[in-house]
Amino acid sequence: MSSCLSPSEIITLTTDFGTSDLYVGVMKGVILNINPRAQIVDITHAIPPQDLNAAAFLIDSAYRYFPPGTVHVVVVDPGVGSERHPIACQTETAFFVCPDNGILTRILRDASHTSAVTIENPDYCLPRISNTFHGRDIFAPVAAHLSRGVPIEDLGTPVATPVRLPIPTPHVTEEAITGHVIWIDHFGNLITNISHELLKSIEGQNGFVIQVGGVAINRLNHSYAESAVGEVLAIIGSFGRLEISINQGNAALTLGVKRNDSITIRPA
C-alpha cells in the first residue's frame, strides 16, 4: 500500500478548537510524549465550529507548502463519538490524520496517488478513548507515531472510498461566470472559487464586469495600492483565486457579503 514516501518529524495542526481553551496544548503534549523531536506547526485553530467545507479548503490551500512527508492533523469533527471512522491517509507528498467526514475532499480530488486506512490498532492510540476528544486520544498519538516511522498500514484496514463533500464549482455560460465566496479571511477579503485561468477565459478584448454585493468592478488590480484607500477592488490572491477586497478596509463588512454568496462576471 505505502509508497517510498517517508514521514518527517513535522506535524501540523488544523482545528476549530480556538486558542482560549486547553485542547490544542493538550494535543501537543500527547505528541511530544511520543516523539519529543517532533516539530509542531499550527496552521490555524480558527476554523468556524464544525465547518467541514472551510476545513477542506484551508488544509488543501496550506499543505502543499510543507516539506514532503509532513504529517497533517485536521480535527473538525461534528461526528465525534458517532459511527464515523478516524482515518490516516497518505498521498504522494504528505500524510493526513483526521475524521473520515470529507475534510480531505479537495486533496483526494487532486492527488495522483492515495492510500487510506481506518485507525483501529489500539497500540497507536491513548489507552482510554473518550467520546468527545479524539484529537487528544486518537489523532495526536497516531500522528506522533507516523512521524516516528510507523507504516500507515500498521494502523488499521484499508479504506477504499473516504467520504467526500460536494465541491461547488463556478457555473459557466457564454454570457457569464457565476461563482461563490468560499472563504473570508481575517482582513475581510472575499476569496472566491473562480480561478485566474477561468477569469482570463472571459476577459476578451473589452474586459469584464465583476458584480458582487451590489457593486460593479471593471478591472483587475495587480496590487492593493493601485486603488484609493477605501475603494473596492478585484485582485488575484496569493492562492490563484479571484478575491474582492477594499484597500485598507473590510470588504465583507462593507459590502454585507457572506460565505456562499454569489459573484458574477460578465464580458464588458
The other form holds:
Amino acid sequence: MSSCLSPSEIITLTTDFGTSDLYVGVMKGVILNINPRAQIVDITHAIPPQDLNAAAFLIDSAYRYFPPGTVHVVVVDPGVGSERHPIACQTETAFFVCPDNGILTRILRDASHTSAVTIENPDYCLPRISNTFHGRDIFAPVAAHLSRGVPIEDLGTPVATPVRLPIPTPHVTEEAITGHVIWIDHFGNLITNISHELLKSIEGQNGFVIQVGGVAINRLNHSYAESAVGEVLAIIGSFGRLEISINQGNAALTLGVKRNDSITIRPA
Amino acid sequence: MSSCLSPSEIITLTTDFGTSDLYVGVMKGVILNINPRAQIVDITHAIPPQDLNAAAFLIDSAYRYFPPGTVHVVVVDPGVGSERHPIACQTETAFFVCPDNGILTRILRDASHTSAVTIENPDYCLPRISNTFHGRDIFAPVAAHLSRGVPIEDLGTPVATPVRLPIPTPHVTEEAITGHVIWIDHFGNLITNISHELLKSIEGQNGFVIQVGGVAINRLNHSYAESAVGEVLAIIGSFGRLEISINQGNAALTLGVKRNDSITIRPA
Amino acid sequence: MSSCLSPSEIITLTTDFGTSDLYVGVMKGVILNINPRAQIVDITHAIPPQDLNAAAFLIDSAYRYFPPGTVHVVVVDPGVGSERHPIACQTETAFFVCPDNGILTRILRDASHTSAVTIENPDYCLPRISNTFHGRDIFAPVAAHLSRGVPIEDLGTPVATPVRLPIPTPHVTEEAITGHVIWIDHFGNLITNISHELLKSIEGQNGFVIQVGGVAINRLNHSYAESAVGEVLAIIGSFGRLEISINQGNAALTLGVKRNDSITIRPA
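Write the structure block of the form predicted in complex with a further copy of the same chain for the protein whose form predicted on its own appears above.
Let's see the whole complex now, leading with the same chain.
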C-alpha cells in the first residue's frame, strides 16, 4: 500500500528533551549502532515539555525542506509507557516515527497517500523497553531500521486513523479576522496562524489595522530594516504567515504577548 | 596489551563548555582536519562547570549505547595546564580520552580489561599546546588519531591507577535505605542512586514508603500517565534507577529538591 | 581570479538563530538536499541577536581550525530583505557565505588573496526567496553548491570592497594600555583584545598591574589551578589573548564586568 519511497539515510530528531542530559546523545548512539551511515540532524530539542501543539507545528514547518526519504523522529510523549501506541507513518515524501498522540496532525491533514502502522515488531526495537524512554528503546531503533530500507509494513499492523489534535484556525467574519500567536521564536517574533492570503482578503480601501498586544499596525513591511530600530512592525515571515516583530528588538517581551494570545485584523 | 578493538570512526563529546562559544566547534574542526570521515556526536556540553561527578555519571550512563570502538572525549577539566595528566583509556568496547581527574571512575569500576596511558607523544597533539584548552590541543586530536586506528600504546606510557573519585552509594540498614539524588534532568525528574533491586530488597508486607523533599510516596508507577497530571510519583527510570517525577510537571522545582539531596526508603 | 581551493564538503554554521526554533534544522535540510555528502558542523547559534561584532570575532577565531576548503556560513543579518547584499568570499584556505555587513571584517583584514562576489545567480538559491530568512533561501543553498565545487565566480559579480566594521583596538601610551573585553565565555572568562606580545611590551621593572572590574592583578598565571579556588587571575588564553578568570568561578558575574568594558594595564 505504501509507495516505494527510498530512504535517504538522513534522520532528524525533534523532541522536548533539551540538550543538558544524555537522552539525545544516547538516541544517536542507538541509531548509529543500527545504521552507522545515518546522517542525524537535530531540528530542535527545545519543544516546551509535553507541548504536542508546538511539536506538531514545528515538524510540519520543517520536514518539507529535507530530502525525500528522510526519517523524522518526533518525541514529545507525555503518555510514554501507557496505552498510547508508538507509530510509524509514511507520506509520499517522508517517514515519521513518533507516539500516536497527535504530533502528526498537521502533516496528515495536508499529505496525500499516507500509511501508518503501530510499531509492534520487537525485532526493530531494543531488547528491553523501558516505560519512560521510548525515544531510545523504540523510536531511535525503528528510525534507523527505516533508514536502512525496512518497509513500514514490517513494523506492525496498519493504523487507520492516527490521533489528531484540534488545530487552532482563525475566526473570520466580514468585519474581522481573529487569529492566534502559534509560536514565538528565539528573536521574540510572534508567528501567527494568519496566512498572507487571508490577510489580503480583509483589506479595505485603506488597507487594514492589525491589533496585538495593545498596539495597532496598519502596514505590512517588506523587510525589518524598513522600520526604525525598536519599532513594532508586521511582516510576512519565512513560512508565509503574518508575523509581528520589532526591528532589532524582541516583540514578545516588549509587547508582553504570549503564545496562544489573539491577534485581530480589521479592514481600514 | 590492549585488546584488538577496532575504532568505529564515531567520536562523542561530553564537556562543560556550553554551546554559546566557539570551543566545541573548534574541537570538531580539529578532529575533521585529522579524520575527515569521523562522525562526531555531542552527548552534552551542559555539564555544570567543573562538576566531575556529573560528568562521571553521564558518560558512564551514555557510552554503552554507542557502537563498539567509539571514541569518547570527556572534558571537564578544572586542572587544565597544571600537573594533572591527559590520558587515553581503552576498555573491551570503547576508547576514552580525558584528563586524569576521576571522570572515568564509574567506567573503570565496571569495565574489565582496561588499559590506560598518559598522553605524552606530541605527534598526536596540536603543535602548540595552550594552558587553558586541552580539549582543542590534546583531546580532540588524540581522539581523531584513535578513530583512525592509532593504538593507545603509541600515545604514551601506561598509567597503572587512573585517579578515582568516591562514588556516593546508598546507606543501607534493615530499617532504611538512604540514597541521593545524583542527577536532575531537563524535565525536573530526580534520578537517584537507588537501583530497582535495592528498592525491592527493603519491601515490607505493605511495600515501602519513599520520603523525599517533604513528601511520602508508597507505590511505584509503571508509567507517568498512571498518576494524575501534577501528582508526585516514583518510577524506575530508563537507566534502571528509582526516579521521582511529577506527571507533566517538574519535580525538582515543585519539591525544592537539589542534586545530592537525600532520599529515604523504609519498609511499610 | 580565485585560486584553485578545493572544497572539503565540510560546512560550518555560525548564527544568532538560537536552537529552540526550526531555523537551523531547516538550513541543514536545504544543504543536504543539494549535497547529501556535506558534513555540517555548528560553531555556535548563540551569537547575541544582531551582534555583528561578536559574529566577526567568533568566526575569525574559529575558522582556522577547520580543514582547508571548508565553507563557513555566517548569518547575523539585521538587514535581511533590505538593500544589503548577500556575498560569498574565498580566501586561500576557506569559503565564507554571509550578508555583506561587516561579519568578515577580521578575516579580510588578515587574509591575503581574497575574492568576493555578490550572490545574484538564482540557480544557486531556493526558487522563492523570503524577506526574512536568507539563511534558508540563499546562504544554505549557496554553501551547499560551493561544497560541491561550484566556483564563486558563478554566483555573481565581484565585490571590490566588502563592508568593514571598526575593530576596537587597545589604546597604547607609555604609561598605560587600555583595552576592552571583547567576549565573555560560558565560564564567565573575560577575553580581552590585548595580545600576549602587547602585554609584555608594557612590563616595568616590577612587572605590571592589570585593573579591571575594581580589582588589580599583578601577575600572569600559567594555569587556573595555580590560584586558589575563587581567586581572580590573569592568564593568556587559548587564542593568545589576555583573559581574566576566577579559578572554578565566574569572573564576569563576580566582578560585574560586561562585554566592551575596559581593562587597563600599567607598568609596575
